[in-house]
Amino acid sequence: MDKKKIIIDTDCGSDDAMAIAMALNDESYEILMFSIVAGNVSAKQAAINTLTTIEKSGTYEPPVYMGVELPLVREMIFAHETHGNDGMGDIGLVPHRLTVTPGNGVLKMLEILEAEPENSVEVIALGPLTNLAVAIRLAPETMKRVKRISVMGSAGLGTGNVTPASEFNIWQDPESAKIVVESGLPMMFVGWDACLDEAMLSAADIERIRNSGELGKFAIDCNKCLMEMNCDRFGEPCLDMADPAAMAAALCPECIEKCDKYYCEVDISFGISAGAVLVDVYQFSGKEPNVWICSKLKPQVYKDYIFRTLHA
């Protein structure tokens, strides 16, 4: 069976790491490359974390390219309180063998889209959308060759995780998100709401993964800071796995319970709603829907996909 081809764009923090490990262990897909963007941590640290994750996953080793290292307009504000200063729980994880591949991640993404058949490569974006916005501005016709862009981004139909209305990835670089949303390309946003409530990994789920072997231990231990935060935020040890939710929705659509197409636009103001993705649920604008919003997963199907791809 021919494998489906994907490119992963990541600001690799601890939940990205779990998502990447899942994708590397899904035998239906081939990751052609990783492009690195700044977000959870600096781009250089995100590259280190991606290389570490590839080594820990123990499968194949796609090339990792550096992309854009700053948002288009705004200052960087990292997520150290959520993922640790190194983005991976500050437990000393580093790659022992792999290094970044020379070349620019945005240009390499465009090269691959030109070389592969049209509508055969999906891009999965786990961080701010800076690399994709630059690619769209540089080569809009080449980007039209993409099969779909799947994004971990937006609050979905719920509330934000960094402001009342905004989710971190979009809030970090809303100008880039606006370019992507207005590009007309086929895309699905998986909102933060998709990984909440029954879709959160419970204490029992966490133990099952952690006790399953070295890969599971890595996937849980690097999320140490997030788990500690969630004990305060939700009152119990649990993990809201935003990037694994997006990866599961992209690679295993059977996980999806609610995904509808709406007209969306991105707030690029500098007020309290900066970075919000405004989802026109009731069609007030009268405009054509432009983004699929996945706002809910089937909890057990989603968790079973995590267990399968992490060998738990």
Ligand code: RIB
Second form
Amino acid sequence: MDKKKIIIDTDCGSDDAMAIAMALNDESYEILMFSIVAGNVSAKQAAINTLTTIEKSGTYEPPVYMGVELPLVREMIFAHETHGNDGMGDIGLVPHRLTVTPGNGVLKMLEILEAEPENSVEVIALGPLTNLAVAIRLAPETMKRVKRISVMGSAGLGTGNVTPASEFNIWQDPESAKIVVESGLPMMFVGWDACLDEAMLSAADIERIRNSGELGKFAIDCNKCLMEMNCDRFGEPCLDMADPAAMAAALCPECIEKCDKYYCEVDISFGISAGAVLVDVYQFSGKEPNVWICSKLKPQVYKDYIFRTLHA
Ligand code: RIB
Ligand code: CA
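Same protein, the form predicted in complex with the named molecule this time rather than the form predicted on its own?
Next comes the full complex, and the chain you just saw is listed first.
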């Protein structure tokens, strides 16, 4: 059967790395390219981390293109405390063979969307939406050819992870998120809440993945900083894996427990709720729902998908 085609846009930190390894090992899909965006770490470091992840995944090797290296308007604020200075747990991971492919990730994304049949390519965004916003502004008619844009982004129906209201990817570049949300393109946000509670990887899940082989060991060890942070927060090793949750929701819809369509707006103020995705659950606005919000996964179906795609 023909493989379904995807493009992955990433600010490759350690949870992106696990998600990318999962996608590379899901034989139902073909990743046509990676576009790099700044977020967890600088775009240059995110590219290095993506190349490392492709090498460690040991499957096929899609091209990695640099995208926009700064948010549209706001200052860059990296997530070093969560993912480490290199974004991959500071355990010395570097690519040994692969390099970035010359060319601009936004232009290459548009080229692929023009060349592939309409409604056949899904874009999965794991970082701030800067590249997607620029693509929409540059070639709105071409972007309409996309099958769907699935985003790890927003607090879903819960609370934020960088402020009480905002999730990191949107908070880092709210103006870009506003452009994407208001574009009218088919969209799903997988909220931060989808990777919490029973969807957290437990100490047993972590041990199963890490002891399963080189790929599993890589996927866990690069999350060393997040695991240490969670040990302090929760008293035991556990992993809230936002990008793997988003990847699972996009590639394995059987993992989804709750996903509903709401009218959403992005707060581009500079106040306490900057970067919040306001979800009009009770339709106060009376406006047409424009974004699907996946706020909950089926924990065991989701974890089984991770185990299957990481060969654990
Ligand atoms: O809020 C979590 C998101 O921000 C994840 O995609 C993580 O990798 C960072 O990009
Ligand atoms: Ca990410």
